[in-house]
Structures are given as structure tokens and as C-alpha cells.
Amino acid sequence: MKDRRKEDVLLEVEGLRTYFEKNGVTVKAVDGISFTIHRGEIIGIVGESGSGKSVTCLSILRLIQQAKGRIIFRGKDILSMKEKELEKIRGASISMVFQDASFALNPYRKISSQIIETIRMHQGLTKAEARQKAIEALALVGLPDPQNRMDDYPDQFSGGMKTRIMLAIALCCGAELIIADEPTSSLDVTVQATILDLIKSINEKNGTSILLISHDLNVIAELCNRVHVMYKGHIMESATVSELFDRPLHPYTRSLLSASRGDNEQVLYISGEEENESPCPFYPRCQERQLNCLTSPPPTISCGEQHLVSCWKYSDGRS
């Protein structure tokens, strides 16, 4: 992978924290994560359900008000923007494909009205101009007969076609960054492959940066340049995709890879909800824990070019 320069950075997340209060208890959904997205690259975030992946996405677009830290997009902090300035970015410069298109699309409105509304809001076109642009966007994502079908309702489309429509809405205003949250969930294998090919094509043809959220390491391997492994609101390991698959370091990463390969003997056993007395979120499940794990948060160690791991095991420089 070629070197990236500072001026190539499109989005920079610094110390993002998103906490919720529930029955007097603080839930740290995202707990101080940092990462960058460069222009034209596909970044993956992978982890189990509840690891903080989706909350990270919603925080970037400030759809969750509890987010703290810094999210720098084209030199400006999203978390410090006024609502009017933020509205110019959402759906235009940064678009999101939500996890289930069936719920993201309004079932009571035609597809045409939903996509035309987005175009007119951000580009100020006439209704006729916006309609033509909507047809072009739907054609770009491979929706059959878009000129006629765009006046259908969402329930007249399959799950895969609904995902294509969500991608068209994300693309119609020339987004520089698309956040795709589990875009292939609930789709069969054949349709999944088609959607992944489409996302890859969008990236290659338009130079669109993509933040891809998934629990499926096979999807990450297929599409991404770099990947961040999340667990309980923390990034445990970051690397290029080839490096992560060839040399996984964190015990959690190795367990995820074993699970994806069906190697059940290597998958970590989860013995219920153990109380965590360690600053390391993975401590209760880790089979390689050390005394240091009980006293201080794990340091982030560089174990090669673009390969970082948050684990005391590598603090002596061995990897």
C-alpha cells in the first residue's frame, strides 16, 4: 500500500468517546478511539455485536449527541459545528448507508420522493433536474429500469435492491465519504457478493472513501485497505488487511479469525458476564493476560508499519 501524506487525510477521529447513562450506570459504548480515513481508501471496522461499531458511525455524523472528542473533516471539527453547517455535510459530503435498508427507507413514500428530496436539499435543483439526477444515480448502482421503477414504493423491491437504492441516495450528491454499516446483513450470499462488487466499483470509479462496518472478516478481507478491530468501545488492533490476516497479534483478533475459519478449538470460550477488574476490556476472556493487565491500561504498541496493537504482551518489543 502506498504511503499516505497528511494532506490526503479526509477524516480524522481523535479520542472519540460516546457514553450513555442507564439506571445510574455509565455505559462506555465508544471509549477514546482514534483513527484516520484517507481520500479514496476503504477502511474497515470489525468486531462482535456490542463492540461499538455502529455507535462510532452515528457519532461521526453527530446523530448521537453524547459524542465527545474531535472528528475533523476537511479541517473542521464536526462536533463543534453549528447545526446549519452540519446539515450541509450530512447526506452530501458524508453519507450513510444504514444497516437495514428496509427500515431506513420510508415505506409510505415513493423511492423518487426520497432521493429527489436529498438532491434538492443539498444542490438546489428544480424538481425536474433532481428527478433526472436521481435516475442517473439509480442507474449507476444497477437498479433495473430506474426511470419507471423509481416511482415504486420500498416494499416493491427485494432486500438487495433496497440496499442499491440506499447507495444511490448516498451517491446522488457526490459524497466524499460513505459510511456503510453492515450493508450486506440479512442478504443471501449471491446478493452480498453483488453489493460488495458495487461498493468496490464506487470506490474505484469515483474515488469515494468508504468506512465499512462489519462483523464478517471475509467481507473486510474482500474490500478494505486497512482494518480496526474493536472490542467494548476500544480499538484493540489496527493494520493493513494483508498484515492483519497474515500476522494477527491481539488474542481477540486471533479468536475472531479462528471463528471465521470455523476453527472451533481456537475460539475463546465465553464464561458468562465476568466482572472486569482490569483496565483492559478484554481481560476476562484473555488466555494470555499478565500482571500488568491488572494495574494499567494496555499501551498501544507499534509492531510494524501501520500495525498497532493495544496489549501488554507486546510492550517488550517482541511480536
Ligand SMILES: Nc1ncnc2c1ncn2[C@@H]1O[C@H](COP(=O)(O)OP(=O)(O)OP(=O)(O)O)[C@@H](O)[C@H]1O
Second form
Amino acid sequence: MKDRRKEDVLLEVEGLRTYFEKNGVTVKAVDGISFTIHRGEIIGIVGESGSGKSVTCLSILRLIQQAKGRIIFRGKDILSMKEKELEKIRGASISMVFQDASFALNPYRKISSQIIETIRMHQGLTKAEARQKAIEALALVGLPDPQNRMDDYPDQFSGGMKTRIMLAIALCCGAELIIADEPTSSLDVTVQATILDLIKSINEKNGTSILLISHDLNVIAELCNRVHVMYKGHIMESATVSELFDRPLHPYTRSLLSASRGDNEQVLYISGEEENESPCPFYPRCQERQLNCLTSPPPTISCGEQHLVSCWKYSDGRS
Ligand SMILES: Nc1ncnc2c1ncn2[C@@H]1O[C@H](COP(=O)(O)OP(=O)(O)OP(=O)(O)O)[C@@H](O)[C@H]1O
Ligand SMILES: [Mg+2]
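Mind pulling up the form predicted together with the named molecule next to the form predicted on its own we just looked at?
Everything in the complex follows now, all chains and molecules, and the chain you saw is the first one.
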């Protein structure tokens, strides 16, 4: 991933902020994050429940109207695009795979009509051609007997099969970017592994970029090139997967890693309600906080190639 050129950039998220107002309180679900996805790259976002991962995904496709900032896809800002232009991108250039298939698949319509409709919306194919293409894609993602199962309803498929169907739709449309939000978390371990293999092979064969969301660092390690660690709407640390595992810097990343390795360290959770007197979202739980943390937001420090950490601890160049 060295020397990536600007032309290789597929998606650039700049200063994304998605705030919700709830009973007079502002929930800062995503609070000023920036990252880039290059062509052919698999980027991971990891963070525990409530850290803003799903809101980030939905904001990228402008499925949440509160999203502010810039989301540049192939040079154009999704957040200021006309709805018609955006419709062309949704489902065709950028496909989304959800943990919960009910977001993507209508339970009252046969799989065949849903896939064929999506293909025809974005490509000038006849119904018969689109059906053939759908069967081929379903076979490619390993759905058994696709010819006969095409006319079943979503509820007649298992969770793993529904994930395969969503990936088939992404394949049919020739998506350049697949956003996969916890695509395997509700599946058992063996199905999880085959779905991860499938995502990897789509990336390798078609050069499709993938944004993979997970709360599970092992899933991220398996698949991703680079990873961003999110906490309470902020990116705390970004690095290549090998850097992050070999040299985790942020106190939060370290605690996440310890928890994933089953060490005896306290497993953190986000209550969202705690008092925080510091601009750093991790301050209340940080074991390494300093006086600086109370006065100004943590600076983002470069601690090596493609390794950024948002923490005062590294402001004097130590890492
Ligand atoms: N529509 C909404 N209105 C108000 N608050 C919301 C809305 N959607 C999300 N939130 C809040 O935004 C924060 C981030 O939510 P998000 O769903 O992005 O978390 P997540 O990292 O995907 O968690 P999980 O791992 O559980 O899926 C949470 O505090 C959540 O309650
Ligand atoms: Mg989520």
C-alpha cells in the first residue's frame, strides 16, 4: 500500500459529522472523521457498540440527512449531489451489505424480482438477460441451486445465504465499493469464515474496494489492509493492520486488543451518558491521561508510515 497515488483514491471522507437531536440533547454519533479508500483496498473500521460505525456507513450513502462534511466519490461530493445523481451511485457504484438483511431485502418480494430490478435499474438489460446474470452471480457467491431458489422469498434463506444474496447484488451491479456493515456478526463461525473468504475473493478478482465494519478485531485482521479505530464518533488511531497489531499506540486500541486476546484487562463499553470534562472522548476511561488532555483536543500525531494516533501521549515524538 506504499506510494498510493491520488488517482487511486476512490472515496474521501472529510470532516464527517453526523449529529442527532434527541429530547433537546445532541448525540454526536460521528464527530469529525476523515479517511480515504483507494481502489482495490480493504479498509476496516473497528470499534465497540455505539462508536458510530453504522452511522458512518449510512452517512456515506447519504441515508442519514444529518450528515455534514464532504464525501468525495470519484471526485464528486455525495453530500451535495442531486438526488437523481445519487440514485445512480447507490446500489450501482456503491453497494451495501448489512448485518440485518431486512434493511436491503424486502421480505414480501421474491429474491429474483429484487435482484432483477436492481440490475435493470442500472444496466440496459432485458428481463431474461438480467435473470441469467442474477443466476450466475448467485452461483458465484456459492448459493446452492440458484436456478430453483431464485423465486423464493428472503425468509426462506438462512442468514449466511441472505448475506451471499446481498453480495451477489453488489456483484451484478459491478459495484466499485462494497460497504459491509458487520456482515458476519450474526453468523456461526464456519459460515462467517466462508463469507469473509467470499468478500476477499470479490476484492481480489474484481478489484472492488471494501469498507468492512466490525467490532471484532480478528475479522479485521483477517481481511483488511488498513484499519481505523473508532470511539464515540472519533477516529482514535489509523494504521495498517500489521502495524496496529504489532504496535498499538492509543490506550483505547490497546484495551480493545487486550479484550480481543482474552487478557484480563477490563472490557470497555460505551454508556454514552458519562460526564466528560475533557475534549478527548476516551478521557474518562483512560489509564494514561495527562494534564494536557483537559485543556485541548488531542493532536493527531504521525507515528510512522500510515500510522496516525490521536493522543497527547505521543505529542513529544515518543511512540
Ligand atoms: N437515528 C438516530 N437517532 C438518534 N441517535 C442515533 C441514531 N442512529 C444512531 N444513533 C446513535 O449514534 C451512536 C452511534 O450509533 P451506531 O449505530 O453508528 O453505532 P455502531 O458503532 O454501529 O454500534 P454497533 O456495533 O452496536 O452496531 C449511538 O449512540 C446511537 O444510539
Ligand atoms: Mg452498527
